[in-house]
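Single chain ahead, by itself, as structure tokens, in the form predicted on its own.
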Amino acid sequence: MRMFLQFQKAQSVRHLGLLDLQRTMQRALRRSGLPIAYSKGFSPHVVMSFASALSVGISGDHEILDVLLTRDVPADECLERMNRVLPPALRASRVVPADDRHPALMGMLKQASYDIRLEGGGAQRIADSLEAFLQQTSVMAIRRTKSGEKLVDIRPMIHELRVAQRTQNEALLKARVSFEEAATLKPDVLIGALERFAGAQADAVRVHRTGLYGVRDGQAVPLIDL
């Protein structure tokens, strides 16, 4: 059996790097008392994987943790035995079972959505731009890959932008972008290109990451639902 955790990243461990969560999780599963799965030879771990690694400063609502399990256990148990020793800060929402055939969710993800909150004189002037920004037909930016840096076009990856609250100095921002290998936009390339746009900078940024999503019949569904 294969559990998938949906779980929480709270501000206040925003700042938590991969290695500390991936111990965090590794912890309490072997407290929580669930038959989990270990891998082969001298040095056994526990067989999870995260559907996407979050980023050291991003919080997270909807992140998916996918744990091999020797047996059959309810969701409902799951869930209660991981929140009872999980800190509030990672607590649970959510778990489903799967077969241990089903395919990894990290080469199902398609999109992730965010809520950026810009701060400072330069948000409303970002805020302002954002119709003008989405009429482009093309948008330029520098792109991280594996293989170094390149220039590509993150228009086509823009699936969602718009204002959903604003300040006097504050604006905040939903977007549902693409997120995958070949056409991945992270939400730094995404704020910096608003920025140069707008021609202005916000004094501070936080960024929370709402959702992460696979595509079915051409729509945007939870990942955790595929």
Given for the second form:
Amino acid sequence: MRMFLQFQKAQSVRHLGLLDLQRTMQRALRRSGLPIAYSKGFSPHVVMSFASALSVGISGDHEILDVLLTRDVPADECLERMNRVLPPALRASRVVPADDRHPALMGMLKQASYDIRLEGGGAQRIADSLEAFLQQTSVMAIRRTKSGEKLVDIRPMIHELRVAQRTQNEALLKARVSFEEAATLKPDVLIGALERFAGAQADAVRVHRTGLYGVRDGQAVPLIDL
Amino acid sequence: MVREKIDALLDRVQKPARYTGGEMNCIVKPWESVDIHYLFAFPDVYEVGMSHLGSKILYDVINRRQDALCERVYSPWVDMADLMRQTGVPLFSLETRTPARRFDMLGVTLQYEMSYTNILELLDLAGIPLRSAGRTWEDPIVLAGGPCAFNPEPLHAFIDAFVIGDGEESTGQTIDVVRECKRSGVSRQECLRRLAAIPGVYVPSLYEASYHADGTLASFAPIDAAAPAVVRKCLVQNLDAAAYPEDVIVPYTEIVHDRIMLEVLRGCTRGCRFCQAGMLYRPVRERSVETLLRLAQRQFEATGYENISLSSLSTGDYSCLPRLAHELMQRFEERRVSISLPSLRLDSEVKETLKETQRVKKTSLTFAPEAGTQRLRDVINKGITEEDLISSVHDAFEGGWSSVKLYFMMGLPTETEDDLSGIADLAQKVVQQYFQIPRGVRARGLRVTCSAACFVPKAFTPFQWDAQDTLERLEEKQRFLREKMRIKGVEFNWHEPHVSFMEACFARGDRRLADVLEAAWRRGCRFDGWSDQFKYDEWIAAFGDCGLDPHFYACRERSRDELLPWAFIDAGVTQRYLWRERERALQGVTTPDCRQGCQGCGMQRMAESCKKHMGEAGAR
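Mind pulling up the form predicted together with the partner chain next to the form predicted on its own we just looked at?
Full complex below, order starting with the chain above.
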């Protein structure tokens, strides 16, 4: 079977890169006693993949690890065994069993949602101009890809963007944006566009990914439930 | 408040995972639940410090106690240290981000002389007065241990108490004393006096040194009745019964040695005359195969590590190595755990098993002939012959390896041009071995890496009386060797002699070097072991500030009757033995491994295993 493990990457470990996270998860799986499958070859490794790699500096609470097991294990046992071996900062919240032939989650991923916390004087200006920003029919921004820089219209990639909370020195934005191979809007690109539009900069930015989604009947559905 | 400040800094530094803690198996005890709060400090970056076995052992030893907790701190890299100063963030522990100054005890491990400025940096970042004399009960008791504690004098002004020798038992004794002193409310001075009464503990403020006009030591003696005239190193008699960590911390980020480390034995009997560790950690004490298998199992269950390495000064000498290797491979194959074994001295059966079950990645094999000719290898008592080396290399090439590393030293006592040429000759012969294997059989891509370090004479070795080559001489030798080493397929690496020169000063330095150390640190020296941070000119200026000549310490031959700054320490091996070994060295006479018969190094006075052995020999 395949085990979809939903876990958090807490604030305190937001700096971990993909390789660090991979190593840590692999070691946790090896300790868990679950019947994990290994790749063949000279240096066998655990067969697993992340639905989406979370960038360095970003935390998240509904991240998904996809692990191949050699036999069926009840979901609640998987969850319990994993939480016994994971550090608190990477606690798992849910396990969904899936068929071995289930398509790769990465391919089904369409959208991601974020909490973006802006701090400092610029935060207010950005929050104030949010509505006007969304009135635009197109927002051109530079998207960096492996092949180089590309000017793209990011407006169609913004599905939801609102101010959720404001204090004197802070603004919390909630965003849901496109996240698929052809069109991905990274939070830093969105923040850059917002800052340019508002003509103001935040002193500090914290990004937290709140969810990963696929799309069914035109509706965003959490990837793990798809 | 400090917590948020730290958090903000993490977004601005390289490798923030160095400072975040919270790793698997790290231990967080409620602060109020214990009497003694111990902060273990490693004076280098996290990736280096987290790889150190001794630190893992002591972290475990202290945290097993009900009445104490142990947290960790590593030297913040220069970017973090500068930001901490700018923003007023004091040195903090990884586990709970508690300011270092709030701990009751601060233990520093001394692995390398060139990390000494980092100790001053740690103290300063912590807001702890640099000098022991300026501290009060508001500050932790600052302790230090590790191999460099065998010549503690250059640090005498900064460390309250040194713990010399094996720390498994003595660390607990220091905690008992500090706990009792804090409870009964005695003065800090009285606490230091009580620490000095623990065997193996040296409290430098209770001793006084005086010097002759020529700069050599005239006298050294205790000035307090509580302090012993001779400090004898601590010794764990039964390693098999000694504490060993099971739930070791698994870092998130990659560290230098990221694997299960099983210390199969401690000590070494080969008697290489340049090797300080070989002299300091005598006698050889082994762990049993059963204990090691149990520890391996427990550590695997606690960490999920992919590799087990057998750790010691000379793992090839472990008496049950073939059985241990077999058992480990059998038990862990299914778990996909690979075992790193020493390349030399494996019987052919194990080699076969290795080939079949391990499918080891044929990365590279390492040999350390240390010197280029048999004559010089005899001088240093390195019992490896050219035939040994060549046949091992031949086997390796035949077995599919194509990458070999060779380690040498230059500047060894009595070294001549022939000895240096011998290094190149040996490298050439290794290359020839490769080409003797038919093309189809040998692996492609020959790589022979030769490294030549500069010899640093160390305390408690037979070469402790010898002069280090001058910088000029070392540079000349390097030029000569670089010419000779232009061999196809051979890559030659050499070490920065300036660092070795400074290392040599502190390895055999006296109390006066404390001022030099502080002056250098004030001039901005830190992370001196990192070539991109080492500031030679500042070090020379620091010596100048203090009116001292580094050549006096590094490049001067001592006479037999000179009072050496570390002579008050009883490291087990006697000065008489060391001198005898030096004379044999100069005559080019080797001394056999003491497993083949006691050589009278002095350990029989304190080691039960030696006494027993001597008894058996006597009965025969």
